[in-house]
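Just one chain is shown here, as structure tokens, and it is the form predicted on its own.
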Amino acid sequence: MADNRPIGVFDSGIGGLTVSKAISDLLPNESIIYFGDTKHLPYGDKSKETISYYALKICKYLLEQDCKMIVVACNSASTAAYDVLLDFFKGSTDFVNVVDPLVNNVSDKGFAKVGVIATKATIKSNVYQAKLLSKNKSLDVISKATPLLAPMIEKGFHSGEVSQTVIKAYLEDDQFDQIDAILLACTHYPLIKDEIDSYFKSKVKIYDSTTVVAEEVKQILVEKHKEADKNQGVYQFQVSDYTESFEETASLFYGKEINLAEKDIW
């Protein structure tokens, strides 16, 4: 039987919209409730305990909206809170994080040296390095925190002089010499993917979690017979703190006009 309940997707801000958009592109029949915790962004400079608390509260809210699956579309939350969510909700729904699909996609490419850029919380967790090395012990993994990138993107500073300057400041690092690939381990970063590619002169493979997460979602829905059968999904976009500028930026980020509703779940 079809399952037309929505998929819940959450992030600290607009970054997770890259994942949400990939899901809606691959699975247009699926409805989505997107929640951006703008009241508490960014997550990247907060403690594991704080991020876990926010994630638990948001997931409880999304389950109350009858979501059939929850996608943790935030690397900081995926690294800090994913195991906590699995333990707390104990099989009551399916969870998908943004770390494992990306690691699985990159680990079998035969690379010798890869870079990882992300928020402080994600880099501090060491999750990417540990998971990549568990699959390929000879891989050289260079991780670097790039904490200014997500707030820069949230404020709309991308595809311009400001973003190019910040990107160069982070990537102009001898550690990144001779890398074969770089992982954009923050869901905000796909919006500056072209600028990162330009910096490396298209000589470095660039990977993000958008498409691979959408494919993971599809696989789970198919395996568990939870696919929707409606002709077109319904999308709801919610934030914990509404601003007009955020709505405008989010529309650009998602690729079409969207309407945000404020939901203070705290």
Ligand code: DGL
Given for the second form:
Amino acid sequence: MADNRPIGVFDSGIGGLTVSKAISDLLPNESIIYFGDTKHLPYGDKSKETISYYALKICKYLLEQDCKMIVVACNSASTAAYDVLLDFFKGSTDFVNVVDPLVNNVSDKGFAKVGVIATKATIKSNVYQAKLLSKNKSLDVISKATPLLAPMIEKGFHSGEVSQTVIKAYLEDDQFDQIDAILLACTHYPLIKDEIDSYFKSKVKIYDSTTVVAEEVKQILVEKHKEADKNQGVYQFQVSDYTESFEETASLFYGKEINLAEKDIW
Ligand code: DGL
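Since we've got the form predicted on its own here, give me the form predicted together with this ligand too.
Shown next: the complete complex, the earlier chain at its head.
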């Protein structure tokens, strides 16, 4: 029996589109309801309690839309609220976070020193550092909050002079000398992956959560026999506050015009 209910994916804004697109590419039959909480972004500057409250509300809404699984496509929410969500919804649906698949992917690569860049909330949570070290005790993990990057990307400033200047200001830091790899621990950052690669002159390996999360989603759907039938893939994009740049970026990502709906779920 196929399960044609949609997968719910959420983030504070456009960042989670990097994850939902990877899911659509790997699993084209799956329908997605994407929710961007543009009214409350950036999440990265908020407390664990506030992010957890937003995440709970959004997940409740997505489950009311009959989602069969929820992907927390935001590192700030994954680090602040994942445990809260599991506890609150008590096994009533499958949740996928963006941290574990990335940590699992990087920790067995034999690196000596890795950098982690993310929002303030993600870095402050210490979740990446702790999870990476629990997998590989001798790993040197350098973490840095880069709070301007997500709002900058959300406003459409990527692939240009502004983003290059901000990226340089954050990465020009002795701590990052000799890193083997850098983890883009914010789902907005894949949009500036090429610029980060140019900054490091392609000498540092760059990892993000996109394809590894899509693979995790696939694995769970297959294991639980919850895959959709052929040709089902329907995408709905919703935000808590309409912004043009969201609509533009989503259309760019999906390579076609998308219909953006504003939803007041508060
Ligand atoms: N894309 C998000 C993350 O992965 C949130 C960025 C923000 O709203 O601060 O953390």
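Shifts are known only where both forms have a C-alpha. Numbering follows the first chain given and starts at 1. The term rigid core refers to the most C-alpha atoms you can superpose between the two forms while keeping them within 1.5 Å. Keep in mind it's a predicted model, so treat the numbers as computed, not measured.
The rigid-core alignment places the CA of Phe10 less than 2 Å apart between the two forms. After superposition on the rigid core, displacement of the C-alpha of Ala250 between the two forms amounts to 2 Å or more.
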